[in-house]
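This document opens with one chain alone, in structure tokens, the form predicted on its own.
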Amino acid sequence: MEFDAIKIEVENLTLSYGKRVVFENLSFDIFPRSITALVGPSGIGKSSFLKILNQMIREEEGLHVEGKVLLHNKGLSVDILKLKECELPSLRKKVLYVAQHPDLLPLSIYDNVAFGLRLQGIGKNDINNRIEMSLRDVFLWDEVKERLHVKADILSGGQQQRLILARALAMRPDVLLLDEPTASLNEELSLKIEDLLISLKQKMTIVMISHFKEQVKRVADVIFEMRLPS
């Protein structure tokens, strides 16, 4: 499977909520096949920034975004802030967001991973292969292989966090947006997921939020500090 090398260029990006400016005039590049870590104080808008990158921000009322977010792919450049609603599903196949708090579907472990694949018209055999591969990638397969058709909400918090990461990996995005991907994991599993992310950057562009300073130092190629508006 060949992944696209996507670069994202942020130009003078400002986010406001009513009269409150969350952040303003952000300008930096997110390079393909690299890990960019966002750091900064709580409330600075790190999670909102990730949602801007795949335009999930449009689902939140009262937020206003200005500037440009240019997605460069195969010689073409698109400002994702100007995409029409009908173009967003295509964007979100390429640029996939994984929330900090698991947003599980009220379905089985298997169907949580298979749901998006079915929407893409992927065949059953390929779905089965992707599910096993992605669950192995996040070190969850051995823990759930005998109960794939049990409701996913029986899983522990750490297992749920790995499940939604597996769901994202099964979709094979070109850009992976991760909001505190190891927040619910113990140290051993956190280190394994860090190693996974380092290997994944050979295939895709990764943007992550982490409050673990040592983790950021270990995995990030670029660290971008977001600051409160002056």
Contents of the next structure:
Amino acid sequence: MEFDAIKIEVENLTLSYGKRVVFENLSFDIFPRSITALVGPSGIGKSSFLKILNQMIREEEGLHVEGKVLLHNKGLSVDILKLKECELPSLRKKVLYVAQHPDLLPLSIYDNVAFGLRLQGIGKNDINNRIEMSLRDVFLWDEVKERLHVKADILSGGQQQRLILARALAMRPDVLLLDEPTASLNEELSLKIEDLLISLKQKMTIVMISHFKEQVKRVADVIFEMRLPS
Amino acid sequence: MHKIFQKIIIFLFYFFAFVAFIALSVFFIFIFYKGVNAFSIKLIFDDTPPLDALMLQARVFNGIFNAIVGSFFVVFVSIILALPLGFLSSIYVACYASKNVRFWMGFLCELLSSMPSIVIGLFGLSVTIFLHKNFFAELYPSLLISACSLAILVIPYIIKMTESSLCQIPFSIKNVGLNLGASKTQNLFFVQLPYVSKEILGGIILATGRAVEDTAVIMMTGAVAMAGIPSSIFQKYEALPFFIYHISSEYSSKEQINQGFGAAILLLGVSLFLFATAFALRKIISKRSGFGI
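Got the form predicted on its own; any chance of the form predicted in complex with the partner chain too?
Next comes the full complex, and the chain you just saw is listed first.
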């Protein structure tokens, strides 16, 4: 599967956990090279929605998804809910989820970013370039360039959050799914990351969750509010 | 009142820990005292020149050399048989099996690991008799039968240890490879297995220790006294735990029972060696930074 400027069409999407319906009949479009922000109270299924978009939801037990999520790209449409298991790696290389809590491997800073690149069979020189570029993008390069080969878990929470964002950017995805990307950052860094996201949308489609209303207003092209059933 | 109760509880913790410590210390001091006094080169090789015995140019008649070699081979073959079966089936159970299959495999492993080893020995013997009568007239209890029976004994340990360590990987780490575009197999080999390699190794070494020390299985399936060093896996053999059992049940002199203590300290030494190996390998794995990719 090759993705580029991807449009995502969500049709009657329902997520349930056992008998509990988390959300139902969601229908909306996510436009290519735009930033769509999901807002709403905790527990309403925003993170699960992001995980549906790259099918990481399949790794969680007991969740049931119905409806359609169509990826439109170069005239082709694919319903990602119907993808076979063997097609998921291709999807996830292009539609990347960045978790709210840093999910770092117990490896060095360098190896954490290089991991996904090595999976793609990218050469060492290219890996080194991409690591430096992505760490610069998230304003982490100057802080870690002298200790790239030390364990990543020594980094602070904010540094770890930027590291997993760098890891995703190094993969050069077409769709970036961000789950509260600035939750552990101070105001100055948050603003820098917001600027980064605005510049990134020239290259990719971004879907993000944020609890900061001002941030959503600043960066989002489309705001989708999820509400509890009245 | 509440404070007194708390103090009594804490006293009981200290007391029982102390009792356990004393009991273990007495055991180790006793074995060590008896064993060290009996331990000598003569205990292992008797009057046979050690080099000749090691080169298999002369047979050791009254030492425990044959038992050491026999134990080594039977445990080696049993681990070779048990490792792929236990390791691969535990990966299937942990990563691919449905809830039902996981439940039944877990139940069977619990059942098998709590089964007395004499029952497994009896099973090995019964299967040998059946095969001997119906298919292979030349098949008798032997090193191979013992190794197969020991493999049945240790497979549940390997499965339980590997499966539980795979299941205990934190959710975020378990799936991070998948999130970065790895296939399930890549995620298993590049993330999950390296993450639990220390625990898996620990399980294998524990299983080896269990196979080394078991007596009931081997005494019913091929271990005998005075068999010498087997030249094939279809022959009878000597083994350290069987030697200890045999000599302690039929000794006629103080020297003979002392031989048993000498063999016991050697078994303790093997356990210590396995423990040290596990520790050293864990250290080596911890120092390695890459995840094999």
